[in-house]
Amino acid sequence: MTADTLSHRHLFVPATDPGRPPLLLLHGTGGDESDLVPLGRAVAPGAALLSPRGAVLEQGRPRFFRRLAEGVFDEADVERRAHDLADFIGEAQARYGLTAPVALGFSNGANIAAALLWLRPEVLAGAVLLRPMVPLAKPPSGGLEGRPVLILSGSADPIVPAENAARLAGRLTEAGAALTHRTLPASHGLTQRDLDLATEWLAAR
(Lines of atoms letter the chains of each structure in order from A and count residues from 1; the text may use other names and numbers.)
(Lines give C-alpha, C1' and ligand atoms only; values in the text may rest on other atoms or scores of the structure.)
Protein backbone atom coordinates (compact mmCIF):
# COMPACT_ATOMS: atom_id res chain seq x y z
CA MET A 1 0.00 0.00 0.00
CA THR A 2 1.48 3.34 -1.07
CA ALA A 3 0.11 6.55 0.34
CA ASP A 4 0.53 10.28 -0.24
CA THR A 5 -1.86 11.45 2.45
CA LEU A 6 0.73 11.87 5.22
CA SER A 7 3.68 14.29 5.18
CA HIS A 8 5.95 11.82 3.32
CA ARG A 9 5.10 9.64 0.37
CA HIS A 10 5.49 6.15 1.81
CA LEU A 11 4.69 2.49 1.63
CA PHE A 12 3.16 0.59 4.54
CA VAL A 13 3.08 -3.20 4.85
CA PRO A 14 0.92 -4.45 7.75
CA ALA A 15 2.34 -6.99 10.20
CA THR A 16 1.60 -10.68 9.96
CA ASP A 17 3.53 -11.32 13.19
CA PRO A 18 2.31 -8.78 15.76
CA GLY A 19 4.99 -9.91 18.20
CA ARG A 20 7.68 -8.18 16.13
CA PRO A 21 8.32 -4.44 16.43
CA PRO A 22 7.66 -2.47 13.24
CA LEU A 23 10.56 -1.48 11.02
CA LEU A 24 11.13 2.02 9.67
CA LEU A 25 12.91 1.49 6.33
CA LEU A 26 15.16 4.37 5.25
CA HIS A 27 16.66 4.07 1.77
CA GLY A 28 19.97 5.32 0.42
CA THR A 29 20.55 8.08 -2.15
CA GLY A 30 18.53 7.46 -5.28
CA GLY A 31 16.22 4.95 -3.64
CA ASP A 32 12.54 5.21 -2.91
CA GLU A 33 9.90 3.77 -0.61
CA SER A 34 10.03 0.35 -2.28
CA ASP A 35 13.81 -0.14 -2.17
CA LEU A 36 14.28 -1.72 1.25
CA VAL A 37 11.00 -3.64 1.49
CA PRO A 38 12.63 -6.94 0.36
CA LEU A 39 15.41 -6.38 2.92
CA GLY A 40 12.88 -5.63 5.66
CA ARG A 41 10.93 -8.78 4.85
CA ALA A 42 14.14 -10.83 4.86
CA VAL A 43 15.56 -9.63 8.18
CA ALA A 44 12.28 -9.31 10.12
CA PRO A 45 9.69 -11.69 8.66
CA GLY A 46 6.17 -10.71 9.62
CA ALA A 47 7.04 -7.25 10.96
CA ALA A 48 5.06 -4.21 9.89
CA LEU A 49 7.11 -2.13 7.45
CA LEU A 50 6.91 1.66 7.22
CA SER A 51 8.99 2.97 4.33
CA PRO A 52 9.02 6.73 3.55
CA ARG A 53 10.61 8.32 0.52
CA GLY A 54 13.26 10.97 1.18
CA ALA A 55 11.86 14.46 0.61
CA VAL A 56 15.04 16.00 -0.87
CA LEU A 57 16.11 15.61 -4.50
CA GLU A 58 19.76 15.61 -5.58
CA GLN A 59 19.93 15.68 -9.38
CA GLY A 60 16.55 13.96 -9.40
CA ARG A 61 17.54 11.31 -6.85
CA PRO A 62 15.64 11.16 -3.54
CA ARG A 63 17.58 11.67 -0.31
CA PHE A 64 16.61 12.41 3.28
CA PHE A 65 18.69 15.62 3.58
CA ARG A 66 20.91 17.92 1.53
CA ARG A 67 24.64 17.53 1.22
CA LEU A 68 27.19 20.07 0.04
CA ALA A 69 29.60 17.47 -1.37
CA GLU A 70 30.33 13.76 -0.95
CA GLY A 71 30.50 13.23 2.81
CA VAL A 72 29.84 16.93 3.58
CA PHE A 73 26.35 17.46 4.96
CA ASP A 74 24.16 20.54 5.27
CA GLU A 75 23.69 20.13 9.01
CA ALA A 76 20.91 22.69 9.30
CA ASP A 77 19.00 20.67 6.73
CA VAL A 78 19.86 17.42 8.55
CA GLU A 79 18.23 18.80 11.69
CA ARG A 80 15.17 20.15 9.87
CA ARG A 81 14.58 16.93 7.94
CA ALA A 82 15.11 14.76 11.01
CA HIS A 83 12.37 16.64 12.84
CA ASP A 84 10.11 16.42 9.77
CA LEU A 85 10.69 12.67 9.60
CA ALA A 86 10.04 12.26 13.32
CA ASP A 87 6.72 14.08 12.88
CA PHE A 88 5.86 11.74 9.99
CA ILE A 89 6.58 8.72 12.21
CA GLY A 90 4.10 10.08 14.75
CA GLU A 91 1.50 10.57 12.01
CA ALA A 92 2.03 7.03 10.75
CA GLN A 93 1.82 5.56 14.24
CA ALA A 94 -1.58 7.20 14.69
CA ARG A 95 -2.75 6.16 11.21
CA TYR A 96 -1.60 2.54 11.34
CA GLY A 97 -1.66 1.82 15.08
CA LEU A 98 2.08 1.25 15.38
CA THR A 99 4.40 1.18 18.37
CA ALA A 100 7.76 2.96 18.11
CA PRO A 101 9.63 1.37 15.19
CA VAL A 102 13.17 0.11 14.88
CA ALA A 103 14.91 2.03 12.09
CA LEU A 104 16.65 0.02 9.37
CA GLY A 105 18.63 2.50 7.31
CA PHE A 106 21.20 2.19 4.55
CA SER A 107 23.80 4.89 3.77
CA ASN A 108 21.89 8.22 3.62
CA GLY A 109 18.98 6.48 5.34
CA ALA A 110 21.30 5.27 8.10
CA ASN A 111 22.61 8.81 8.54
CA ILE A 112 19.14 10.31 9.01
CA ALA A 113 18.35 7.46 11.42
CA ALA A 114 21.41 8.41 13.49
CA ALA A 115 20.24 12.03 13.47
CA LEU A 116 16.80 10.88 14.66
CA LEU A 117 18.39 8.97 17.52
CA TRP A 118 20.10 12.13 18.73
CA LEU A 119 17.43 14.72 17.99
CA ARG A 120 14.18 12.82 18.57
CA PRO A 121 15.14 9.64 20.47
CA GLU A 122 11.58 9.04 21.64
CA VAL A 123 10.38 8.10 18.13
CA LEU A 124 12.64 5.04 17.70
CA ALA A 125 12.85 1.81 19.68
CA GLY A 126 16.30 1.13 18.22
CA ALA A 127 18.19 1.17 14.95
CA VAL A 128 20.15 -0.93 12.48
CA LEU A 129 22.56 1.43 10.72
CA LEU A 130 24.09 0.01 7.52
CA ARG A 131 27.19 1.91 6.31
CA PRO A 132 26.46 5.10 8.30
CA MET A 133 28.49 8.26 8.80
CA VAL A 134 28.40 10.94 11.50
CA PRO A 135 25.54 13.24 10.41
CA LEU A 136 26.06 16.01 13.00
CA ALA A 137 29.41 17.42 14.13
CA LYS A 138 28.09 18.34 17.59
CA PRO A 139 25.16 16.05 18.43
CA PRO A 140 23.17 16.40 21.65
CA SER A 141 24.46 14.43 24.62
CA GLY A 142 22.47 11.73 26.37
CA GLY A 143 18.95 10.63 25.63
CA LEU A 144 19.66 7.08 24.47
CA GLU A 145 19.90 5.23 27.77
CA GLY A 146 19.88 1.54 26.83
CA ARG A 147 18.50 2.10 23.30
CA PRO A 148 19.75 -0.83 21.15
CA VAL A 149 21.74 0.14 18.05
CA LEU A 150 23.61 -2.03 15.55
CA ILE A 151 26.17 -0.49 13.17
CA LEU A 152 27.48 -2.56 10.26
CA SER A 153 30.46 -0.99 8.49
CA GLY A 154 32.57 -2.16 5.54
CA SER A 155 36.34 -2.37 5.87
CA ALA A 156 36.77 -1.49 2.17
CA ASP A 157 34.04 1.17 2.05
CA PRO A 158 35.24 4.00 -0.26
CA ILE A 159 32.54 6.37 1.01
CA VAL A 160 32.68 5.98 4.80
CA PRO A 161 36.17 6.29 6.37
CA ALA A 162 36.80 3.82 9.20
CA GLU A 163 37.54 6.74 11.54
CA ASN A 164 34.16 8.29 10.81
CA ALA A 165 32.25 5.07 11.51
CA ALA A 166 34.21 4.57 14.74
CA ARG A 167 33.48 8.15 15.79
CA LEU A 168 29.76 7.61 15.20
CA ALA A 169 29.84 4.44 17.30
CA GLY A 170 31.67 6.27 20.07
CA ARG A 171 29.27 9.19 20.16
CA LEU A 172 26.20 6.95 20.21
CA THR A 173 27.76 5.00 23.07
CA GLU A 174 28.46 8.26 24.93
CA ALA A 175 24.79 9.16 24.49
CA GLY A 176 23.86 5.93 26.29
CA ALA A 177 23.02 3.58 23.43
CA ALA A 178 23.48 -0.17 23.89
CA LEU A 179 25.66 -0.30 20.82
CA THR A 180 27.09 -3.15 18.75
CA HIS A 181 29.52 -2.20 15.97
CA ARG A 182 30.76 -4.76 13.48
CA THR A 183 33.14 -4.08 10.60
CA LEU A 184 32.77 -6.58 7.77
CA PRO A 185 35.09 -7.41 4.86
CA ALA A 186 32.88 -5.46 2.45
CA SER A 187 32.59 -2.27 0.42
CA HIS A 188 29.68 0.19 0.63
CA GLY A 189 27.23 -2.36 -0.75
CA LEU A 190 25.53 -4.92 1.44
CA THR A 191 26.54 -8.57 1.69
CA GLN A 192 24.86 -11.74 2.90
CA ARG A 193 26.74 -11.31 6.17
CA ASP A 194 25.03 -7.95 6.69
CA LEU A 195 21.66 -9.64 6.26
CA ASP A 196 22.59 -12.48 8.61
CA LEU A 197 23.83 -10.16 11.35
CA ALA A 198 20.84 -7.83 11.06
CA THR A 199 18.45 -10.80 11.18
CA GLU A 200 20.13 -12.22 14.30
CA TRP A 201 20.21 -8.84 16.03
CA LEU A 202 16.56 -8.08 15.32
CA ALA A 203 15.45 -11.55 16.43
CA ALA A 204 17.18 -10.97 19.77
CA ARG A 205 15.23 -7.78 20.40
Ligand code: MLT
Given for the second form:
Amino acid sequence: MTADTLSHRHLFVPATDPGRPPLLLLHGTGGDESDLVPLGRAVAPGAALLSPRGAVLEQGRPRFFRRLAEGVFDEADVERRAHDLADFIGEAQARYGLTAPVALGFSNGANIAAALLWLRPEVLAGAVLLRPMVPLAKPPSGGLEGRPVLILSGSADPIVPAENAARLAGRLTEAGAALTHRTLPASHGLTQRDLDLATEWLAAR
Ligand code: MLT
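Now that you have shown the form predicted alone, what about the form predicted together with the named molecule?
Below is the whole assembly, all chains and molecules, this chain first.
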Protein backbone atom coordinates (compact mmCIF):
# COMPACT_ATOMS: atom_id res chain seq x y z
CA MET A 1 0.00 0.00 0.00
CA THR A 2 1.35 3.43 -0.92
CA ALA A 3 0.50 6.72 0.80
CA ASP A 4 2.09 9.02 -1.72
CA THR A 5 0.68 12.48 -2.17
CA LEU A 6 0.37 13.52 -5.84
CA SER A 7 -2.20 16.36 -5.69
CA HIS A 8 -4.39 14.47 -3.19
CA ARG A 9 -3.31 12.52 -0.17
CA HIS A 10 -4.28 8.93 -1.02
CA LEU A 11 -3.71 5.22 -0.66
CA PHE A 12 -2.94 2.96 -3.59
CA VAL A 13 -3.27 -0.83 -3.46
CA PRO A 14 -1.86 -2.54 -6.58
CA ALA A 15 -3.95 -5.12 -8.42
CA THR A 16 -3.43 -8.81 -7.88
CA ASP A 17 -5.98 -9.54 -10.63
CA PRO A 18 -5.00 -7.30 -13.55
CA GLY A 19 -8.15 -8.37 -15.42
CA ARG A 20 -10.27 -6.21 -13.11
CA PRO A 21 -10.66 -2.46 -13.65
CA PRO A 22 -9.21 -0.28 -10.87
CA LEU A 23 -11.60 1.09 -8.27
CA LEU A 24 -11.60 4.73 -7.20
CA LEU A 25 -12.76 4.72 -3.57
CA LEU A 26 -14.52 7.88 -2.37
CA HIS A 27 -15.34 8.04 1.33
CA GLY A 28 -18.22 9.77 3.14
CA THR A 29 -18.08 12.89 5.33
CA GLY A 30 -15.61 12.45 8.18
CA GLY A 31 -13.90 9.49 6.54
CA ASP A 32 -10.46 9.25 5.05
CA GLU A 33 -8.47 7.34 2.46
CA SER A 34 -8.33 4.15 4.52
CA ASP A 35 -12.10 3.92 5.16
CA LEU A 36 -13.33 2.14 2.05
CA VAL A 37 -10.30 -0.08 1.43
CA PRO A 38 -11.94 -3.09 3.15
CA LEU A 39 -15.14 -2.45 1.15
CA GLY A 40 -13.16 -2.23 -2.10
CA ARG A 41 -11.37 -5.49 -1.31
CA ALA A 42 -14.69 -7.17 -0.52
CA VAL A 43 -16.61 -6.10 -3.62
CA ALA A 44 -13.78 -6.31 -6.18
CA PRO A 45 -11.19 -8.84 -4.97
CA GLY A 46 -7.86 -8.36 -6.71
CA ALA A 47 -8.66 -4.95 -8.22
CA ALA A 48 -6.24 -2.04 -7.85
CA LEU A 49 -7.63 0.43 -5.31
CA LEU A 50 -7.03 4.17 -5.57
CA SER A 51 -8.39 5.95 -2.51
CA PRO A 52 -7.97 9.74 -2.17
CA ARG A 53 -8.86 11.77 0.91
CA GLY A 54 -11.39 14.56 0.43
CA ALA A 55 -9.56 17.90 0.32
CA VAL A 56 -12.20 19.94 2.20
CA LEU A 57 -12.50 20.04 5.99
CA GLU A 58 -15.85 20.61 7.71
CA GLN A 59 -15.12 21.13 11.39
CA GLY A 60 -12.08 18.91 10.97
CA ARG A 61 -13.95 16.23 9.03
CA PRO A 62 -12.74 15.49 5.47
CA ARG A 63 -15.22 15.84 2.58
CA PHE A 64 -14.93 16.14 -1.17
CA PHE A 65 -16.67 19.55 -1.47
CA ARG A 66 -18.13 22.33 0.68
CA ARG A 67 -21.75 22.39 1.73
CA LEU A 68 -23.78 25.27 3.12
CA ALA A 69 -26.05 22.98 5.18
CA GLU A 70 -27.08 19.32 5.19
CA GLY A 71 -28.02 18.56 1.59
CA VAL A 72 -27.35 22.14 0.41
CA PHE A 73 -24.19 22.22 -1.64
CA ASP A 74 -21.78 25.00 -2.60
CA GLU A 75 -22.06 24.22 -6.30
CA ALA A 76 -19.09 26.37 -7.38
CA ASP A 77 -16.99 24.32 -4.95
CA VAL A 78 -18.52 21.05 -6.22
CA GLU A 79 -17.39 21.98 -9.73
CA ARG A 80 -13.92 23.08 -8.68
CA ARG A 81 -13.29 20.00 -6.53
CA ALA A 82 -14.63 17.63 -9.20
CA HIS A 83 -12.14 19.06 -11.69
CA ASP A 84 -9.32 18.81 -9.11
CA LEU A 85 -10.25 15.17 -8.45
CA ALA A 86 -10.42 14.41 -12.17
CA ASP A 87 -6.92 15.87 -12.56
CA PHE A 88 -5.72 13.72 -9.65
CA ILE A 89 -7.15 10.61 -11.34
CA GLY A 90 -5.12 11.45 -14.45
CA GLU A 91 -1.95 11.91 -12.36
CA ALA A 92 -2.54 8.60 -10.58
CA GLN A 93 -3.20 6.77 -13.84
CA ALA A 94 0.17 7.98 -15.15
CA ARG A 95 1.98 7.21 -11.89
CA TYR A 96 0.55 3.73 -11.34
CA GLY A 97 -0.15 2.70 -14.95
CA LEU A 98 -3.92 2.44 -14.52
CA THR A 99 -6.81 2.34 -16.96
CA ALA A 100 -9.82 4.56 -16.19
CA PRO A 101 -11.21 3.50 -12.80
CA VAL A 102 -14.73 2.60 -11.76
CA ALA A 103 -15.75 4.89 -8.89
CA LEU A 104 -17.13 3.35 -5.68
CA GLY A 105 -18.44 6.24 -3.63
CA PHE A 106 -20.46 6.40 -0.42
CA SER A 107 -22.62 9.40 0.55
CA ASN A 108 -20.48 12.53 0.03
CA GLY A 109 -18.08 10.35 -1.99
CA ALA A 110 -20.99 9.16 -4.16
CA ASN A 111 -22.02 12.78 -4.69
CA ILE A 112 -18.58 13.84 -5.93
CA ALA A 113 -18.54 10.73 -8.15
CA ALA A 114 -21.86 11.86 -9.66
CA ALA A 115 -20.35 15.33 -10.22
CA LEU A 116 -17.36 13.68 -11.96
CA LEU A 117 -19.78 11.82 -14.25
CA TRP A 118 -21.50 15.17 -14.94
CA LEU A 119 -18.39 17.26 -15.57
CA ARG A 120 -15.53 14.95 -16.57
CA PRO A 121 -17.17 11.73 -17.83
CA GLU A 122 -13.98 10.65 -19.60
CA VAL A 123 -12.13 9.96 -16.33
CA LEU A 124 -14.42 7.16 -15.11
CA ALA A 125 -15.16 3.78 -16.69
CA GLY A 126 -18.30 3.55 -14.57
CA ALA A 127 -19.55 4.15 -11.06
CA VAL A 128 -21.20 2.52 -8.05
CA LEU A 129 -23.00 5.29 -6.17
CA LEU A 130 -24.02 4.31 -2.63
CA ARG A 131 -26.71 6.65 -1.15
CA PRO A 132 -26.05 9.51 -3.61
CA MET A 133 -28.01 12.69 -4.28
CA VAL A 134 -28.05 15.29 -7.06
CA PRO A 135 -24.75 17.20 -6.76
CA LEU A 136 -25.46 20.05 -9.21
CA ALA A 137 -28.72 21.71 -10.19
CA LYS A 138 -27.82 21.94 -13.87
CA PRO A 139 -28.11 18.55 -15.55
CA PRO A 140 -25.33 17.10 -17.69
CA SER A 141 -25.75 17.57 -21.41
CA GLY A 142 -24.73 14.04 -22.39
CA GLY A 143 -21.35 12.40 -22.58
CA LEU A 144 -22.23 9.23 -20.67
CA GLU A 145 -23.31 7.07 -23.62
CA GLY A 146 -23.35 3.48 -22.41
CA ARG A 147 -21.35 4.25 -19.24
CA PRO A 148 -22.40 1.70 -16.58
CA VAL A 149 -23.67 3.22 -13.34
CA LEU A 150 -25.21 1.47 -10.32
CA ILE A 151 -27.15 3.54 -7.77
CA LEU A 152 -28.09 1.94 -4.46
CA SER A 153 -30.53 4.01 -2.37
CA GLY A 154 -32.13 3.38 1.02
CA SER A 155 -35.92 3.55 1.34
CA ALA A 156 -35.56 4.88 4.93
CA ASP A 157 -32.61 7.21 4.26
CA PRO A 158 -33.10 10.37 6.38
CA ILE A 159 -30.44 12.29 4.38
CA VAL A 160 -31.42 11.50 0.78
CA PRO A 161 -35.12 12.02 -0.13
CA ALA A 162 -36.40 9.36 -2.56
CA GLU A 163 -37.35 12.12 -5.03
CA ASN A 164 -33.75 13.38 -5.06
CA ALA A 165 -32.25 9.94 -5.77
CA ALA A 166 -34.85 9.37 -8.52
CA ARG A 167 -33.98 12.76 -10.06
CA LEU A 168 -30.28 11.82 -10.11
CA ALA A 169 -31.11 8.50 -11.76
CA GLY A 170 -33.25 10.28 -14.38
CA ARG A 171 -30.54 12.78 -15.22
CA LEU A 172 -27.84 10.17 -15.59
CA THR A 173 -30.13 8.14 -17.85
CA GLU A 174 -30.89 11.23 -19.96
CA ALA A 175 -27.13 11.79 -20.29
CA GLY A 176 -26.83 8.28 -21.76
CA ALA A 177 -25.63 6.20 -18.79
CA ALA A 178 -26.50 2.49 -18.68
CA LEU A 179 -28.10 2.91 -15.29
CA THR A 180 -29.32 0.42 -12.70
CA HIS A 181 -31.09 1.98 -9.71
CA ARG A 182 -32.10 -0.19 -6.77
CA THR A 183 -33.78 1.02 -3.58
CA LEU A 184 -33.10 -1.23 -0.61
CA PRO A 185 -34.95 -1.47 2.71
CA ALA A 186 -32.17 0.47 4.43
CA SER A 187 -31.22 3.78 6.01
CA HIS A 188 -28.18 5.91 4.98
CA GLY A 189 -25.79 3.24 6.24
CA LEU A 190 -24.74 0.30 4.09
CA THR A 191 -26.12 -3.21 4.47
CA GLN A 192 -24.96 -6.65 3.40
CA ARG A 193 -27.37 -6.35 0.45
CA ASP A 194 -25.44 -3.29 -0.77
CA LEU A 195 -22.23 -5.30 -0.71
CA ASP A 196 -23.82 -8.25 -2.50
CA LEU A 197 -25.35 -6.10 -5.26
CA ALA A 198 -22.17 -4.07 -5.75
CA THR A 199 -20.11 -7.28 -5.91
CA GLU A 200 -22.42 -8.83 -8.53
CA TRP A 201 -22.55 -5.65 -10.60
CA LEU A 202 -18.77 -5.21 -10.56
CA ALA A 203 -18.16 -8.86 -11.45
CA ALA A 204 -20.31 -8.40 -14.56
CA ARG A 205 -18.24 -5.45 -15.84
C1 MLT B 1 -23.27 15.52 1.32
O2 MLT B 1 -23.08 16.49 2.04
O3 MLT B 1 -22.55 15.21 0.36
C4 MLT B 1 -24.46 14.67 1.65
O5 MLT B 1 -25.33 15.37 2.46
C6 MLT B 1 -24.06 13.40 2.29
C7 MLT B 1 -23.27 13.62 3.54
O8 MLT B 1 -22.07 13.78 3.46
O9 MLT B 1 -23.87 13.64 4.63
